[in-house]
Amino acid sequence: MTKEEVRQAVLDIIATIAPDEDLSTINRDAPLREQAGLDSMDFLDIVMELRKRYNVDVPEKDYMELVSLNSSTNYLAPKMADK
């Protein structure tokens, strides 16, 4: 995948998550969980979604890495390049 679909990926999953949320207007830099009204276990959902889907395992210890949409997208893109 390349780093925008990637990107996309992400976004689709919160927007499996969160549905009423306007993901349009979503800052790349800002925290997700404030911009999308997201709690702890909606975080972890996306987490699982990723394994689910993509078969990426994401260990606690680097879920700060998904703080924004651009600092996830630069973690899961070597994960996710082969899928």
The other form holds:
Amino acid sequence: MTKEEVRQAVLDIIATIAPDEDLSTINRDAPLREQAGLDSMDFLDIVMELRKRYNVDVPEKDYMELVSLNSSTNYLAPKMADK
Amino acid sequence: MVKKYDAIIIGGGLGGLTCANRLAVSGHKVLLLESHIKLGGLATWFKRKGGHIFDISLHGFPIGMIKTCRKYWSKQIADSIVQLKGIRFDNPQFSFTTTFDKVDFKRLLKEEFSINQEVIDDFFHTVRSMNFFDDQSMTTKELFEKFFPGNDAVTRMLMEPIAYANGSTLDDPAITYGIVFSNFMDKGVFTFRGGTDVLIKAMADILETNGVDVRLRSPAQKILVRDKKVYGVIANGEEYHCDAIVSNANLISTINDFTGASHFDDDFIENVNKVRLNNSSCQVYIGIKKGEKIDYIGDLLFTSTAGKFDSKMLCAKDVTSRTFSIYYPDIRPGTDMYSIVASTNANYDDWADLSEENYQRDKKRLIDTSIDALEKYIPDIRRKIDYIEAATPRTFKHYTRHLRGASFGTKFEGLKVSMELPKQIGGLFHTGSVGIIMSGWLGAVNYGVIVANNVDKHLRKC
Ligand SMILES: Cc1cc2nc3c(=O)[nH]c(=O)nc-3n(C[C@H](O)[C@H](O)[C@H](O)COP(=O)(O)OP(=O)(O)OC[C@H]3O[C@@H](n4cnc5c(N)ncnc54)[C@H](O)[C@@H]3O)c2cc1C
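Switch from the form predicted on its own, shown above, to the form predicted together with its partner chain and output its structure.
Every chain and every other molecule in the complex is listed next, the one we just looked at coming first.
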């Protein structure tokens, strides 16, 4: 997957978890928590969905890497390069 | 041939049901074993002749349940959740009705208790910022002393609903109070329109759609362990194999009875033996005659005749404090029946060893005193009663197999033990009411989701 595809994959997952949010205006560097109204259970759902769809694991100690769209993409890109 | 599953869930309480559903949606092959004749665990109901249906634990839950149900069950379930608007407190120190949200609690603190605005804001800010990783040495009592020194009445308003909701006391850590308070006493109290029976039926249907194999009347007797890993369960004398087990049964029985202490490290078992169970409950179920009505007096009444809040007195057999849940017909649209459930916290030991004769005598006393107390709010209640029955800690123990009839799982230390199970035995997990913060309907469901994530991770590595 290219970096752009990884970003889209993350956005697709967020769209299923927060179906009422408008994701087109997301600031890629700002925290997702406020922008998409995500709580800690939502982040858990993202992690579980990443595992299901792409077989990538995000260990608990790395959860904070998912803070913004850009940090998520940067963190996941190497893990998903061969997907 | 022994049947093989990815995961076996022992117990169909809200935690077990949710965990099973998450794992099935995630693509795993799941077996759910429930010892009772129906799913739901403490989220349950029973029917009696005359058209009465009684809900056991549908008194109210936080708003978070809406989002949680929508994400992990269905939109239809989420859409049936409605707010209970009339929450009443009545005791020798104060008497008022509240919408049970942050705005109203702030107003009450100011107007009823003359607390300074700055102190109020600081209190709400402090409890909201508390989290799991904070210092655990401060007790809830110390928290209240810090903000409202010597003010028993404020302590009562802030503490009594939480004590009823999860059995916590003033000696429990302030952070468990803070986390629960911020969830529960924030945006009102909610309930499920349709009743517990409709909710559990909807969940059972979803499990079926998602391919979960559900077996009722199937008590798990033994968790099978080899080389520090689980490989199966024996239930009803039959053996099932699997790569992961999630027990939604009592935490202590899971370790000591189903698995066996010898499979765990000694210092882990030492911590297990230190885990304190929460208190149990007594309830009186009152069915109103068909055709009779009850004027609206509020949905949930926190009543007490005790001079001040006292955690011990709240569980005492000499009951001074009760909550009344009044179920008007709109909780079950299409019916015209009213019912009332009086609940109190209770100690298992006060009921455990009574002779049959004394047990029946004390149950009758519980019923009589509950009607006496209710007369204050519904003066002609006696004439309207069609059916009445009581449940005690023995009843709760019998139906859910929780040790000592525990209503709300364990005290705080239980959470660590629950979360550390898989480090002791590969593939062994626990979910359900535990550690105060994972308690109640919302806590149990959310913990089911959290544990499902850990199980999924374990299974995908297998
Ligand atoms: C009187 C009362 C009132 C309450 N009121 C409220 C309320 O108003 N709001 C709220 O949010 N919460 C309330 N609660 C708490 C809430 O009901 C519980 O916290 C929650 O339902 C517990 O869910 P759980 O997942 O821990 O499982 P439980 O409900 O404890 O279920 C465990 C399940 O495991 C099964 N089981 C046990 N052993 C075995 C075995 N060996 N094999 C197979 N199955 C087994 C049991 O039969 C049961 O079905 C109340 C509780 C009580 C007792």
